[in-house]
Amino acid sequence: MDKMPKWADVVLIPLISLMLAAILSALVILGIGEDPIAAVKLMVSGALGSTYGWGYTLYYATNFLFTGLAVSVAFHARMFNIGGEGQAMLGGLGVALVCLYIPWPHWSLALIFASLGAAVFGAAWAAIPAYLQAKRGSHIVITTIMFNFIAAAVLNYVLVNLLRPEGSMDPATARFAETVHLPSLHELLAPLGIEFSKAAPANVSFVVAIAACVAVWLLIWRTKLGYEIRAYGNSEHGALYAGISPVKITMIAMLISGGLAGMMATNNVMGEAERLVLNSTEGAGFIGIAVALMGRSHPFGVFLAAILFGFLYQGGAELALWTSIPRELIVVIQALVILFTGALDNMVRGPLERIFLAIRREKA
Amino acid sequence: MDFLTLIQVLDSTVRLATPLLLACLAGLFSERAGVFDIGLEGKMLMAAFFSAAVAATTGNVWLGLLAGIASSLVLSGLHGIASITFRGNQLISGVAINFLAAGMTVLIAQDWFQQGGRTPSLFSGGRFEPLNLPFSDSVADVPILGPIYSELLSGHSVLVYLAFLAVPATAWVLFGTRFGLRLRAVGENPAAVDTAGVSVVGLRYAAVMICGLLCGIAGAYLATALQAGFVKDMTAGRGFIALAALIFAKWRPWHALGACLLFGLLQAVALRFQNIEIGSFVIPVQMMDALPYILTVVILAGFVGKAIPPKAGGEPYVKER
């Protein structure tokens, strides 16, 4: 067998992969007349440089984190699940609800129950194409394509048509009360002495992230349906002779993945925008699949990948912000990483997997 | 409504299926195949952009046709390392291939242009102009007759002409030639292909290259006819659209057409009605946008017939060992 270390597959690929993406980004930030080091400077310093720029970071980091472990939890029973960017937008729908209809005393019983209506609300948006699936054999990846676009229409037509309070313009929901405020990294942090700046939208909902993260990892790694969620992803076939159902495991995992993708949006709705806009999910569904891809679907890797985006995105506003270089180059960067870790791994592992072979044989 | 309405209305249904046509045409190719397209919609954008720079630098339409094509071919090409050669995932190069056309257009329109993601708008010269069938102004006035064919079936740009030929043309490429024999064959058992001594890898290398090419035209159409000039993210979803409607077509040329008209109808309804009150209920606007989507949804669930896609799709061909 020509296998690797798996030390090489878990850490070496998806660095070189990294690499061969940081580069080109390099290029093409080199070939649009801009300095490509000084805008790696920028974007750290502007990320990571205080606690403002850090505080948008995490920010970033904790939708990165919930869509991220939804992907790799349906990458686990081998789905791709690219509906977490509808998925997500449902979410805001269940967090809208929860915060707007029941009136709550503390935010800390809003959070959980707004958590909970999140990720209702995703995970049924999810279970449609798992049942499509599990069920009639419809292509997982076309239906949570088509998905996507029909809960954009759906949030559109609740908005413009629902939830829009009498005399506004714009299609959003009322402000959520102020008992339902989450508290921000400033508010947790300053009752310990840590200072840390009051503008930045970071709350409470990346130490939840930070759990779920450790949840999908007991999940998957410590609990018998995380055992058959792996067998089935690994081979149908023998899932199904030790007794699996297909089924079973396509509705759970997707539901899971679609629960955490909705509960994205107890950061971006009710942690930062606190009502219920068009398009809040911004992209970071999408992002989740890079995330995913980079992190291995391994909680851990998808939290170093969510922070590493979260870099990105802030990085990369102030780039816009200072520079003449558009914030899509993040867009960019993310395609090159989806590119380089998903579709030519075996360009990377190839050469890698001769290398390794050579040495073995030296040493035999 | 009346005649006249209608006639429009049938009008912008041709104007906007033919991108989508184009574009399910390149789709049908591909997916023949047996190399699965989600980055129609990232083809597009990449040619609606390339194909508008130039046209409004060089002021020649036909040259920004050319570059369209040849940007969409790129990422075509791009695709076919990724699936074919390196044996990836088809998915998620598809994927990245749309993050990469969305990021990459802005990023260089803003570095060309310095008009915030946009081209310059088109004028005569850089656009298609659209074609006036012969006698299109004489009948006119011919009732009902006159204003089908000068409304209607004249006065389109030649892309559109252009889209509708390749209906036929698809359809005798692949059920009249070799080629298309081997291509369908590639994509429902490429083993056997190869059996027979034929290269699996040039047959899908041909056929997500005629798929770029096609994409190219929809996208230069989309920039340079439909519209003058590129403004960010302007497929706007149609790429996937394409894609729906091809499963909805079940992955047959002439069907694909139904399907495209059928979807354009929907847009053009959309655009020009917003809510359709019939009696006392009324079909927002958001369900027309939403329609297509899940009609595919329904199709692919099997509800109204089955939609089988090629049997070896959105598989890599290994040889036997």
Second form
Amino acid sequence: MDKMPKWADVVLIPLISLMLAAILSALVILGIGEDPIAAVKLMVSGALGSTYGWGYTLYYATNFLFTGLAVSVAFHARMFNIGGEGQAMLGGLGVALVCLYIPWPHWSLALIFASLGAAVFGAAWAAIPAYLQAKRGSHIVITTIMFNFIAAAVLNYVLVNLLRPEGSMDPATARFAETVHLPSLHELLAPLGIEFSKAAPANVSFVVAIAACVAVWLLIWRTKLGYEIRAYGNSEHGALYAGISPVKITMIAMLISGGLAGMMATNNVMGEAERLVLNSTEGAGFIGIAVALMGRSHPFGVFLAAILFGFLYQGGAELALWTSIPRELIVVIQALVILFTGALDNMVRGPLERIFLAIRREKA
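Now show the form predicted alone, given that the preceding structure was the form predicted together with its partner chain.
One chain, no partners, no other molecules: that is all that follows.
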């Protein structure tokens, strides 16, 4: 029997963790002489108070959706894919090659094949650590961390020496053709009579990210492969006894995970920058770990957590812009949320489990 109801695990623990992070963040803001209530109001108005703010919040959330789903799939197979950052970098390379060297007549076709290119490059980058784990026993955490640095070096070399336009000093590709520019949410919503900011970077890849949430839910909970992934993640010995191949599950789960991380590039490379630049991932691969932890590796939970972290990123940018709160302190606030929702999960879980067990004993 579970020690606590499912709703408590899915809703109550993240909520309490968020409250603890908010209280500590308020104390930190008070400590530097700022008003925490005014800071929260500014964050809310900056991130959610206008379509411009929503556009940036949803843009960041799209990145976190892809990387959060990537980490979630690996979690279900009891693997910790910390390589989302590198896989997203290589996914950007896949998007750039598809958009630069194939003349597409329309953005919709370009988006389909760019998504495939991003997924293939991301999956290929995840395949090596997966093989080393499945065949050689190399720990997936160590190899995926190392591959983040290798990906950064590879991308740097390719941009500087192979894809940089002649005469340009900027380590970036040429801009993509006009026909592959993705429509923004302003362009998508205008025919429906809904006004949305033209300046916001949110684009059609947000819809792709939602579709990815649905696809991951169907895969994990409605297919034989998804059952095998969950079975292997819950008990490797039990899965082996049932005839499930550890090598197969390790490889497939990591390929799917890497592919999802790579698809993030449809948002930041194809949708926003419209070219491939260095450091385009901006740490989204690591934020995806916190998103997956907070979302309990469920696509709907990942969606909500991605929106929250999108709010924190955009709201934090507004705080840094309009107050004397330094940018570094915004990072501290974001880190506190990650700390309490991820690393200190058991600090909240333990007392709650004891409370629910005591309630059950009293009822019995």
